[in-house]
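One chain comes next, on its own, written out as structure tokens in the form predicted alone.
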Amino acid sequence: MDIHTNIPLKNFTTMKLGGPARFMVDVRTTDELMTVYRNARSKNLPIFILGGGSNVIAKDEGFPGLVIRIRIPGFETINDDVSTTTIKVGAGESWDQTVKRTVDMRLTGMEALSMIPGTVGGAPVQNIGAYGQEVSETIASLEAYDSKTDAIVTLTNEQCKFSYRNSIFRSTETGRYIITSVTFKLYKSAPQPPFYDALQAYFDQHGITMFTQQIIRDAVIAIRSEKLPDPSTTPNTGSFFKNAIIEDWQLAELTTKYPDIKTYEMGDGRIKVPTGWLIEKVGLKGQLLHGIRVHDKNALVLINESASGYADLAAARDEIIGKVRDTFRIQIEQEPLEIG
């Protein structure tokens, strides 16, 4: 376990921004990692937690203290019987190398996660979800070393309070836990309708009436190989925004003035409007700003063309939150984290 000085965080995030930090580190075991955050803490550094650097922004002057970089490994079945198996994964597993093996496995539950990069400790952190699925649906447990008892704990699905893109992990303990592996329940049953609209559109436009867990997962690749720029050649941290959630009367308001807006349901009086769409009708998607592109092909995708530090991302994003607020009344929320 070799401790490393002034590494550029542009190299270890996909939006290929951001100056050194001063120490950086991987661990591969709990016991490694309870040592470097207590030699850390012991001298008063900052820490911040480094899973595949895709969801996260790096500022110019970068980290002051020590990344830790999760690379903890483990794939295993727990328990398995009639209609569910459960696996424990390590956190620093790739996530979607982690779907593709239970996709092979014939497990329905994740399969329309596929192709989101990061690891699997990353995972439950911002709740991720795609095409009808969020990862919270299949979550178990897991186990973190909490820094505030310096020890390793396991929180149930409930105690990780999940909801939309969000969880403990990034709001009320931020920075408490870090997560060193998960645990799964996923289902034997094959995956059933009604799939999500980018799905269903997908599968009839190619005539698919059978559905299993790898024809799921290769119509999600197709789409999103389509729609979303590959992170490891094109520099972008994948839906740089959240979706949009408004109340009820928002709705009336916009649908009036906007009868074409595309709205999703949640359940509890809210209602779920793609931000893209909103960046879109603002007349940005395609827009290079300060050296950021629009994706053309889908407008919550942030690309770094040019931009020569974070001042240029963080301009451009204001600029778009600015539009879509002047124009929607809608306060639109970065999703990656920031490092520091």
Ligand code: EPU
The other form holds:
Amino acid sequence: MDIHTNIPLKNFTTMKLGGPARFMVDVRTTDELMTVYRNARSKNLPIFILGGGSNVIAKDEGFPGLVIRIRIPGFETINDDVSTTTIKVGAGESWDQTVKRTVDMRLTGMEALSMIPGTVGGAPVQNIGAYGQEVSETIASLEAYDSKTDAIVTLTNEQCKFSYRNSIFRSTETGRYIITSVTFKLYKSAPQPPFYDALQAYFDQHGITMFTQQIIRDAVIAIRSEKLPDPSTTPNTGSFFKNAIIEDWQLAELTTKYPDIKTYEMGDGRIKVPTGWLIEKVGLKGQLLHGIRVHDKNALVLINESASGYADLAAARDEIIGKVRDTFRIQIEQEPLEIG
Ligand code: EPU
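Which structure goes with the form predicted together with this ligand, now that we have seen the form predicted alone?
To see the whole picture, the full complex is given below, headed by that same chain.
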């Protein structure tokens, strides 16, 4: 294991911002992970865990401690019955390559999550979701290094407390667990309608009436390629904001004022309001703020066009949050995590 020093985080995050990490190391096994973690802790170094860097923002001052990049490989079938297959995947595997492998195996459950950048270990942290699927629907359990008890533990789906773009890993237990592998239970039955609106619209437009995992994957890739900038060439972190969640009493006021607003029932009395719509409505879609472009095809996405640093991104973000709050009295939230 080589420990590198003074590594610019802008080269390891898709937003292409941020100063140096004091130390950075790649780990390929759980033993390596535990060794470096214990070592860093004994020296009182702050620790940050990095996967693909596609959902994190680094600051100009960098990170004064050790960044551990999880590179743990693995893909194995651990159970197979008439209707399901269970696979265990190393946290360092590419998320999209994992989806591709399951689609090639004709397994249903993660095909709509095609083309999401990042790693398998990053997926549960923010409970990635797209086109009607959330990763929490197929996670049976996961393994993690528990830094509190200094042991490898298995957490069940329930213990991860998944909700919209959230889990214990970025809320109540931030920094405690380092995910080393994820176990998914997938289905052998073909994908079934109803499909997410944008997906169904694509099928209608292309006269598609038969659905396989590969057909869904191809459609999602086509839609994403059209709507979302490629993080490998255009610096961005996908959705920069979460969709807003409001209580039902707030909805009446909103729909009276804005009859064309699109909202989604979450099934628990709360309502999801598309933040992309809110940002578009305040007139910021396509605008350039402090070197940050509000994407002209989806206002939820911010692109680092020419920001001189984190401060520019923060200024653009706060301007957007402020305008939405002043107009709608809705407080929108940043989605990517911040390093340090
Ligand atoms: N909308 C607008 N204007 C915009 C963007 C969206 O009016 O500029 C409206 C759309 O017309 C639609 C609704 O908002 O009625 C939802 O839009 P869309 O289906 O494009 O999805 P989204 O809410 O913008 C979410 C996820 C995406 C995911 C898509 C598809 C979040 C934070 N984002 O975006 O995830 O791909 O749904 O399922 O929930 C990500 O997290 O990085 C990400 C890309």
